[in-house]
Amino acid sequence: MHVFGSNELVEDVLKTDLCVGCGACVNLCPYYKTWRGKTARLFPCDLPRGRCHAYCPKAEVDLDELSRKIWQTTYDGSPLGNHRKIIAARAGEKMLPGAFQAGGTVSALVTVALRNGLIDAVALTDRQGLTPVARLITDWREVVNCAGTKLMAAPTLAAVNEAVGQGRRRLGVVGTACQMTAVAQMRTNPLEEEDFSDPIALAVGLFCNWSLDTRQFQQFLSAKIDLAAIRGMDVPPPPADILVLTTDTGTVEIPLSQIKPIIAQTCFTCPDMTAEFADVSVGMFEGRPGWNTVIVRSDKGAELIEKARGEKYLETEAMPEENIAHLSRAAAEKKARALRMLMRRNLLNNKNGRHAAVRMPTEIVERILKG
């Protein structure tokens, strides 16, 4: 693994809008804060080596060896990544109401965690007004009340951080696809420390083709309407094409035409539509609301499954053939966007002496650009 340091980083990311603002070089010490969507270094620092590089997920990020790392197994540039199934879930009977996304079942699969012991705390993404914040929960009472799209760049991962520096173990973390990448590179320990030990009990992924910037985001709405009385946002899936904004009185329609020039250019460059490096992945079931669509990845995500549904927090069902077929192709397709971008930037595989953002064996660029 190519790691360097905070100067590195500064030059290769937040310099040229990669930066997604996922929190991973927050809280690791006092020069990397976040504000609004923003992540900005305060003090310079000449370490050759440290975490805030080693964690991003838009610097030197090797797929193959951490496919070997977390999965054991080499990257093949399949669309969906390694897993062991895919099926169809929504919240049980037994989950407390709240107002989710789609069918609730990241919600549930948090609340079977923490009533169980199976984690300590986990970090979610709440809300301040409109703007995304990390936060730590250790009650599961209060899961619900992180649950509902952000839409904008959130340093959940700051949460993780934290809570480490405050020697806690056993975390969840629930994050898009960029954030499981950096919580891939947490967890193998890249600075080769001696008294390394996994913080991450449990982490869930969540589909992503891109987040919006949340400082544009904001400005774009408060023309529109009143923020303080958004209550939640919504993309449903096509044919809709719009952004649905839940508000105090009802609800407004955004046509997506108005909201795609401010999503975040370092969204176009990513690659991991599902976020393949989770215990479990869970998007939305195009065609049939109130359901998920939930990839299963590891022994873990399975077992926490199959406790969430003996208890009836959760419910699932078999996802048709043809759903999955679909999102394959969605998922392929951003890959080839994504690597093309990278190319066309000089990103990809240290070209032009430049560092890289990515790097994937020769044979599987060329293998999902020939799709």
Second form
Amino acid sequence: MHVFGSNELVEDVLKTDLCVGCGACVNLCPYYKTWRGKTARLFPCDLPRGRCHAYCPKAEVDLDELSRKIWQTTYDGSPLGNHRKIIAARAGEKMLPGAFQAGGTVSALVTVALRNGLIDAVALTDRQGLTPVARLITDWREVVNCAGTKLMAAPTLAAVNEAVGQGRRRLGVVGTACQMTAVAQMRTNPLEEEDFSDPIALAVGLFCNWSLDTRQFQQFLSAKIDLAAIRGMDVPPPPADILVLTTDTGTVEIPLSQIKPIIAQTCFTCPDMTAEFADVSVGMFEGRPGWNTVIVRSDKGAELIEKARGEKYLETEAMPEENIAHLSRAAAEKKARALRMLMRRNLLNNKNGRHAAVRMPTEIVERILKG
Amino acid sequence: MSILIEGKSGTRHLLMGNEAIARGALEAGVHVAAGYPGTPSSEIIESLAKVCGPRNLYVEWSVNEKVAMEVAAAASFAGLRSLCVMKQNGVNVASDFLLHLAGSGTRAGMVIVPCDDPGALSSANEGESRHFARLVEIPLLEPGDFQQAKDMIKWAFALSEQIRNPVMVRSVTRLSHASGNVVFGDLPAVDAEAYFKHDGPALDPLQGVMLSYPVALKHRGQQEKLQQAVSLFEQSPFNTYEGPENPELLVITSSACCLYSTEAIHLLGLEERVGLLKLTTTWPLPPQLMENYLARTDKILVVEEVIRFLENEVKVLAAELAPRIGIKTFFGKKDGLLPTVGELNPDLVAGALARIFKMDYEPVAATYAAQAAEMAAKAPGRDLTFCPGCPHRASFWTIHNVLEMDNRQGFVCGDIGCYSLAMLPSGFSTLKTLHAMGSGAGLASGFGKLKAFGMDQPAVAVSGDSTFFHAVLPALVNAVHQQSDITLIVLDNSGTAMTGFQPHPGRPVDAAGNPAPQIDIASVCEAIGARVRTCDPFDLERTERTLLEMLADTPGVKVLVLKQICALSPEKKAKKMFEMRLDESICLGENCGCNRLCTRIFKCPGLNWDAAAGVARIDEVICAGCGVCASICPAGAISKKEVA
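Taking the form predicted on its own as the starting point, write out the structure of the form predicted in complex with its partner chain.
Let us now look at the entire complex, which starts with that chain.
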């Protein structure tokens, strides 16, 4: 894994629009700030290597190295990544209905982790107005305040860095695939610090196809609707092909074709649909409203699922094979699309000292592209 | 009480050039003086303001130079001698009125004193007022020393009354701000009565209307007045010649260059070979006087600062006189002997003389120059920087950071004042344009209309409180009316700080220190239709939040007033708000940010880097106790305690 400094991060990621605004570089030093979905660096820094670069999910991410460190196995390019099992789940009877979106699995898992002291605090994504903001939560009762998709890229990891800076360990974090990649890099002590200890006790990943550019989305919506009246938003499973906004006075439907132009361009370089470096990844269950698809990846993730089920915060069922096959196909297609985009933008496995966004063995690249 | 009115006639006093000019005006019986602060001119109005009571004088710091000239002209129309003072580019501001005033004529003596700044020691330009005298066709006088600075002001008032038109007396930094001996003359009685007679025959200069109409007729009359001035110039006692009857070279010079030329001739021991004509009546040149001296030699060197003015005038005259005085060889700027930018000095003039006389002359010995350069390299770097405790440092810290966070490559259109320094690292290199007074807001008004062409960058303008009244107001009105999308940040530090805290319309006092109605900047902006917020720039968090919100708000004209008194303001009496403390055990030193955030980036002079100990320290002597560094220290090593 090549780790460079702040200047390389600015040149390779911020200035090339690769930055998704995940917050991984924010709150490590006084210079990186996040505001309305964008990350900015206030002043130059001459350090040759920095955590800002090391954590970034868009700068020199070596998937094989990361996979070896997190999963003790090579990166094989399989559509859904390293995992133990895939199940269906939804919030159990202990969770209050209506306080969460879709199946409520994420809220349930985080609640259980906090209640049982598996984690001391969790970095979630809240909203300020319509803008997603990072929020560190220590009280399980506040988890539901952050429930629901934001659709826009969120600087969630800024809260992780802030908490680590305050000396917290045993942190939970909920985030999208790119954020789980950053979190994985955080856990591998990329700068080889002597007093390092892994601060992340639980990483819950969210399935993600794309996120919207925060500013363009708000501008787009403000032309149609009073932003202050929006209470929630959702993209129902296909074939709906719409974005549904919940407001005080009802719902507003917007065809997805209208918002596709404001998908963050960097998302088209992302090969990961199911947050492959999380302990457990959660997404929707296509065709079965009110349920989630859950990919259990680590021991920790499996234990948490069991605990949540045992305490009746979670209800689980087996996942039909055909749904897994369908999910797998979608994930494989996203991988292949992303690799083609990375190659077109000259960001994959660059040689001769040129920086790459993503690295993986060439035979894996070929395997993914062959489908 | 001031020496300017206590000094008895015939006594000798050490005066700054600007004080000499003020004394000259008092000896001339001036009754109204108006100006706008600007280095190197400000002390003239200040000196007069101090004696306005006993001398029955009305003195004002006007809102800008054009209004100052109008105020002075009104006094002249009503029969009172008046003085109008400004720095060089102030004449640009006033020039529209000046053009018309020269056409309408004046009554009681009216003298305009621009103080130029060759080398732009305290300016954003090295513009020249001399050309305006020729442009609007009024007489130009240039005193060459301190005594002349006083005496010629008095003479100028008399001249103005003789030709019934304003007279320009031009000073420069090295005359205005240097000091020399001046022998005082008499002060006249102080009583005066003002009355504007306007119902006599229309074209009567003392009883009719004051207009430049009918233009051609008045213009011809103005040019006749100028000819009268020329005949007076022929006899002027202020034009002097030193040197042999028939010198090998005639040096023609004026203003501060009289002193440089005298010294240069002496340095080279050329007193017996070079003649020195020190001209004080530089436009229009008196032809008979010039013929007399031009005829004595074939070689002429014209010594003047910045671009050619005197050199060209002399050449034109010499061409006209050629049949009688013969063909001359000229030296000066056209041949590159003297520079056309920056100030002159005795060495540069001596260098020019040495080349003409083919002498070996080294103003500074090569070994000495090498040694000096070596020593200079060892001296610590001293950036131009804001003072410790300056509100501008805090303001630009926030403005810079907000523009970066806003992330649309926004920029700040700068303006004239201490805050112009924000073009440098002291202000985090935040200013991207810098032009005339008020131009920041005007440029922003233009930038703010370019959205239609795909420009998404936020246009921000900054303005000082005095600058706001001087020239920002029209630009702001324009921006509102044209529905431009701009954010104006008024850096209100409660006075015209850069030039010495002269009051302005936003202050509760006038030039004489008397109470005056105070015009509230925020209310004015609101009345125009701007969305206005006010913050204390020392409250970094609130200011940052406010400005971020303003930039993200819907398009339109937004004004943020950042109100905090200048650290050097006499009102503060150097009192610290906070006692600052730095805990060395917490300071991260070179590991802070990527390296010393407070001393490498924030750079308040009150913070020192102790390289040996590897920590920052607070210099208690220099620290002004503003408390801002406690907010920027990421480690929380700096704390503040309110001073009781």
